[in-house]
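Just one chain is shown here, as structure tokens, and it is the form predicted alone.
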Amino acid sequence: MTSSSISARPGGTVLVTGGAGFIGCAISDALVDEFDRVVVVDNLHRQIHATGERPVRLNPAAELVVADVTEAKTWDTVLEDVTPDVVIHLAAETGTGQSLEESTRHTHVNVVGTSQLLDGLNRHGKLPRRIVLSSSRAVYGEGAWQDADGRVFYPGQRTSETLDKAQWDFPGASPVAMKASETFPAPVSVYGATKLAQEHVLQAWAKSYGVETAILRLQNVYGPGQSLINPYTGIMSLFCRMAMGGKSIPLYEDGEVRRDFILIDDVASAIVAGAVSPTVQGEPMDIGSGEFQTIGTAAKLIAEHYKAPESHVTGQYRQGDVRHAWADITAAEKVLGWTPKYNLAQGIEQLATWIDAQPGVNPA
């Protein structure tokens, strides 16, 4: 985030759902900095929070409420006492593949959830004046290809019967990158359409009571302070923990797969960004790091990192993954005045240190 990209110090109070997670302690720094107040509502789920305690990342000044963003009594209880300015919505399910086997889980946390932070915060009359939504790249699917002859088409999801022939990519043609007000959303993943969900109903409520919204649509986050524990969280950590026990790491499909790895500290400084930019779009705007890399290019610098044997190719997949993605970030360094500052390999560097010196951590 640039100093232009932030006229004055916005003051006034805070509310960040989900707020003791990855994204939420990461942010927490910059928010108490900025605003008067901060107030997390998380429950501090197992899955993420092995002991369900405070994490040590949460700013001290953060003021913590552990409840359930799908009831309607936190909100009743929250808002009695809070009167947010600005929201900042990272409450939700996250896991690509989890989603699949626990769609119900995904769609009452990242569906109802939203709607119950809304009717609450109607219900006490107390509409903030900007809502900053966390949202990511599965909206998209595949997203848009070209053909031979630049002729954009989407080629929806891939099936079973091509994936088991091993046939990655769509014959003749090439992935677009991902760019909110060209790509057509068309989720592959019950993540992704919740998500996407997300999006329709938070615009849908903040249009007609005149809200702001900052819709950050996310590429695949990853960096110091990621769950250790929770399988779902990302390949990044789970390669790491795979060099560090001398393991070679196993890639997916080709090992050509795409994808647009951005570092935490950069996720951290878009969403501060849209919490306090002078002025936001009501569209949603894509975070990444400006590049792709491929996931065997991640798999190889993390391997040099460990000094561990080179990674291989499986020919697996996994269903609701998509081929290809990146982002096409120029609205949110135009609206927000928000740049990148990190590459892949500073990046993992710093992970993998940080990984290296957490206490009991098992290889995988």
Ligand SMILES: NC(=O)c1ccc[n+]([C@@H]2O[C@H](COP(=O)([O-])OP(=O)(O)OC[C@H]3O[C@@H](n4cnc5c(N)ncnc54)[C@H](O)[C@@H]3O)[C@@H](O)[C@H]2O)c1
Given for the second form:
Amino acid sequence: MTSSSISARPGGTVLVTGGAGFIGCAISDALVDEFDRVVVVDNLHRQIHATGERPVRLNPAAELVVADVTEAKTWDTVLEDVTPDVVIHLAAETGTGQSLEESTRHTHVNVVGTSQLLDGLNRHGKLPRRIVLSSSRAVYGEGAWQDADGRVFYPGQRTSETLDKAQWDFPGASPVAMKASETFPAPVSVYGATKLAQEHVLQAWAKSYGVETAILRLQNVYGPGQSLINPYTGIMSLFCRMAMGGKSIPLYEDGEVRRDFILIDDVASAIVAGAVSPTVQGEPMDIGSGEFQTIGTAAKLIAEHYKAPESHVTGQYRQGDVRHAWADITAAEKVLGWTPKYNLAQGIEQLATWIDAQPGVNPA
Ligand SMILES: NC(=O)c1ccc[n+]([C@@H]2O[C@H](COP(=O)([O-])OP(=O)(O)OC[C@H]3O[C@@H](n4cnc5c(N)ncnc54)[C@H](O)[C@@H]3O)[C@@H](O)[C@H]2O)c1
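Show the same protein again, this time as the form predicted in complex with the ligand rather than the form predicted alone.
Time for the whole complex; same chain goes first.
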């Protein structure tokens, strides 16, 4: 564990890549409170930002530079003017399923985008005190399971042969919570592989230069502000839009897929804690609600909110989806002094209320 002299309000400058996105906007108010200067670098990617305009949820005091993280010239321009004390690296291509068909794009933005940022910091002699990386539970793939005798094993990716037979789980075994200090990462999507590569590139670089890192592996983030137009992410908003249109929500596999849904407010407080806490640990930490819910439970709560018909199981599956995922968050709670505050029912209420208030939202 490394420590620094960051005070309760660190001040100075924070540079946020991808800071105009879902998570970036959600942390912008707190960053404006904590730092003297907040600079966001974001290319306003059209898959997320339909109009290409500055999002209204981004705090007006945050300076927005519209530029691509993968280009060296972005960093030459930005770092001529900006001397970051802390960098929060959020910019990424985030489509798990999409990454299988667009692996070059995902790898380029997520891996080369990270190395260009690091090279830029180095080239301009502007090493920050700390870099916070929003990594993902996708680095674990199926994660660890245990057999009836409690022996932990790694089953690896499920095959279409077993999935076609509706054999969703690994027979005679039960899943184990994901814990960075114990669970071996073994991504089953290109997206997950790029997030793991991001971690490795950052750690190798930061350790060499004595820069602190806070690597946060986020579980499924949802809540007000999430993209309502990006078809590749955001199962909760998709379910809301289905239920809003009076549809029965279709559940893949048997509806018993487990996820750790964490409300955006809780993720925002974790990332800000990663940026300002007096101590961090160089090794990754898990961020989630600390408990799992089935997709069926989430769908039920959403259907109830909209008075939609009950959801139904389709038995379909999606290649690259893992069966179960939830986090052991004890490390983040201890190191960052952070703890999630919202349960699933409260979070869904917040999300649905926000969606209902958005103009022109089309039922899915
Ligand atoms: N939302 C989740 O459930 C979740 C879960 C795990 C990890 N994460 C990670 O958190 C981070 C932020 O996720 P989010 O949900 O806010 O996603 P988002 O898509 O809403 O935000 C990403 C932002 O990055 C920008 N961006 C994309 N490519 C860029 C490029 N080449 N140059 C500059 N900017 C670019 C986009 O315009 C967007 O504003 C990502 O690194 C993602 O991998 C998110």
